[in-house]
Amino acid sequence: MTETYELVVRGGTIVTPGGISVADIGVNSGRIVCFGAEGSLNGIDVFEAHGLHVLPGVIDTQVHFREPGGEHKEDLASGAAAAAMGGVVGVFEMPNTNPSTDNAAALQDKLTRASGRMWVDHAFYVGATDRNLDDLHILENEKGCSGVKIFMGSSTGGLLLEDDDNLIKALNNGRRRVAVHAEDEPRLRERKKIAEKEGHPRAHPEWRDVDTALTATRRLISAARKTGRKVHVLHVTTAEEMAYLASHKDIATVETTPNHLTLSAPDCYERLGTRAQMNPPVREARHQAAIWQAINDGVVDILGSDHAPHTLQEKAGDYPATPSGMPGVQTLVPVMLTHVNAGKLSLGRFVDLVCSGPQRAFGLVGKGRIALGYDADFTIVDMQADWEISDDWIMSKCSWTPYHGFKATARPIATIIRGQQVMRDNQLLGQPKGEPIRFQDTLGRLEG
């Protein structure tokens, strides 16, 4: 007798680590369980991908919801919902919050605030403050904690571990994967007065200088060097960092965006102004290339939104006390597509920096590929339409994004978590169902 699957994805063209092929694929209870010829597997839902391309589902390891939000400003619902709607199906969000994450009692409330409302599986970091360096071993191994966030650097929010004493201490007190903003506070507050007198977000990246960010990088790697442990470089921004990160990659795994990889100075700040804003900064096209030849040798591991709303009204101030941010989990797959499609990098490498490169360096579990027992986790997307992504598409609360008039040639059709269609052809579908994400390094403690 055949087997009947709960759902059944069928004909499209899969992309696995065997390579991509032409496949049904079968789920049941919310996993992978079989794999059949096209037109093969029978389903009592069935999914029909033909002219498809069928990815796992993509992860975004760097956004910002904001929560608890308010009437215009982004939440976890609506970051999520986001996030759906751009065919993610799970983030880490980070703790800059108001209030910060920095205790077991903010991240055990933003799990409950996450419940019943967000529509993507989640996990929290938990931020580092010269507060909590003594409790860091313990957060860290929380449910729904996806390790701890240290920010070098001062961005939006109060968190900050600026000297070297304090930074040895983080590192010294835990033992799974830290991710940190590098750029140096020092310097930030020495170099300030050039974007007030300048008055203008053309300044931003000269303010926020390549030595900034390199002295900063520097500074954590000899940090983790002494301490043994393993860090995450997010959103690295110049040549001299992804040159000076290639001979450490025994030690630190680095992040970059899709803005730093599409956006570039002077232009984006002469057309867009603040809403280019964002820390560290979009620079120089050679910085561009640079981080371009870094993905493509290898260099960089995971591609994060940096989600970081914020209104349109925010944005309008006056610069440098404008802040700093932009929309990012919705237009992340569309416009990395669009970049495979024009050549620029392989469909399995774009795969393994949204997928495959989140589970290696935080120890998913059940994520990041499409294999027998994984979570039937997937991002479908038509990688042949043509469409413009503009304002109106974006579910964020700020409603806009830096990628409105952009032409697109990839569009996400389907978000599937966990054998659930969550959304199908630009609508969400059903109500928010998403989990904590769990990680190997927690999985015993938290479910043996």
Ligand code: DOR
Contents of the next structure:
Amino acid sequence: MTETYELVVRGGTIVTPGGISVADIGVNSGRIVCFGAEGSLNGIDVFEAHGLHVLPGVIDTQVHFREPGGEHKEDLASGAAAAAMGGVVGVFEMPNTNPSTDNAAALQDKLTRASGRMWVDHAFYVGATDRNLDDLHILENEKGCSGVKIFMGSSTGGLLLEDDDNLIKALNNGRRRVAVHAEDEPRLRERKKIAEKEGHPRAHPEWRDVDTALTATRRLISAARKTGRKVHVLHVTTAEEMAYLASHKDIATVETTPNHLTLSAPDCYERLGTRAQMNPPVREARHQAAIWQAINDGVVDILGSDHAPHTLQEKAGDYPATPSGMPGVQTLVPVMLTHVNAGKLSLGRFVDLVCSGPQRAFGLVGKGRIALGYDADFTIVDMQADWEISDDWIMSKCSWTPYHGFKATARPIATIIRGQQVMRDNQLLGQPKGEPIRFQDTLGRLEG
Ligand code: DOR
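Please supply the coordinates for the form predicted in complex with this ligand, as a counterpart to the form predicted on its own shown previously.
What follows is the entire complex, opening with the chain shown before.
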């Protein structure tokens, strides 16, 4: 008698570590348990995926969901809805919330708030401050924690570790990979007058210039070497940092964002004004070209969206008092797959950047590839869809996207998480059932 699986994803073009082929995938109890020739597997529930690509579930390792949010302010529920709508199965959420996520109670509070409200699987960073340096080795091992995040330069919120002494203390106290926002705070302070004088976001990449980023990244790598601690350099934006980091891949993983690959200065500031304002900034075309080169040379490990929504009302203030950040979790997949269709990177490299890359850098358990025994997480996409991204598609409470009017050639069709269909054809299905992501570094002590 042939077996019947709880779910069969039938006849899709599946992207596995072994290559791209058309096959059936059998799922039981939320895990991948079988592969079969097209049409060969029976399921209680069958997802007909003919003509569609079945990717491993996309993980976005940098989002700001800002719980507790507010009427027009993002929260864990709305941010995760946007993620699921965009084909994302899991997120790492940042600690620069109000109040900051910098202690065990705050981490626990986020997990409690996430339960029953988040559509996607999740982990939370704990922010380093000069008050919790002694506790970081404990905090990084809390359930659902993706590790420590350090802001070397100030951005939204009050988290900051600006000097080398504290940076080294933080890196000395713990073992897991530390994610770092590398902008040099003293240089930011000194140069803020440039932004104030110009009064327009076109000055943003000049205020927060190449040296601001490069100085901090060099300081970070030096501190990582002194302490022997592995680091993850978030949203790298300059040609100079990419060239430098290429020779430090033993200790540093590298992230960049779809924004830095898609938008460029000065056009984005003239077209989008403060909506294009983010930290570190979107820069001129030569940086964008170098970041693409770093994608294709393998220097970049991970693409994160840095989803950081602010309302249009907040963005309507006077630069530079306006907040930095753009929404991005929902547009990551269609924007990047449009780049795939345009020949800017291969589909395999995209999967490497948003599935295997997070798995490798952070030691995810059961996620990041389509393989037997792994979670049945799938980002199912149509690689031949001509459509236009628009503000009214956006689930984030901010209700806008810098990609309004972007002509996309691929779109997310379904988001399946641990065997459950969470989004299909632009509809969220059922109830939010996201769970904490598990990590190899903390496996065992957190089980049960
Ligand atoms: O542009 C940004 N916005 N960069 C950050 O590092 C923080 C983020 C936010 O939280 O708004």
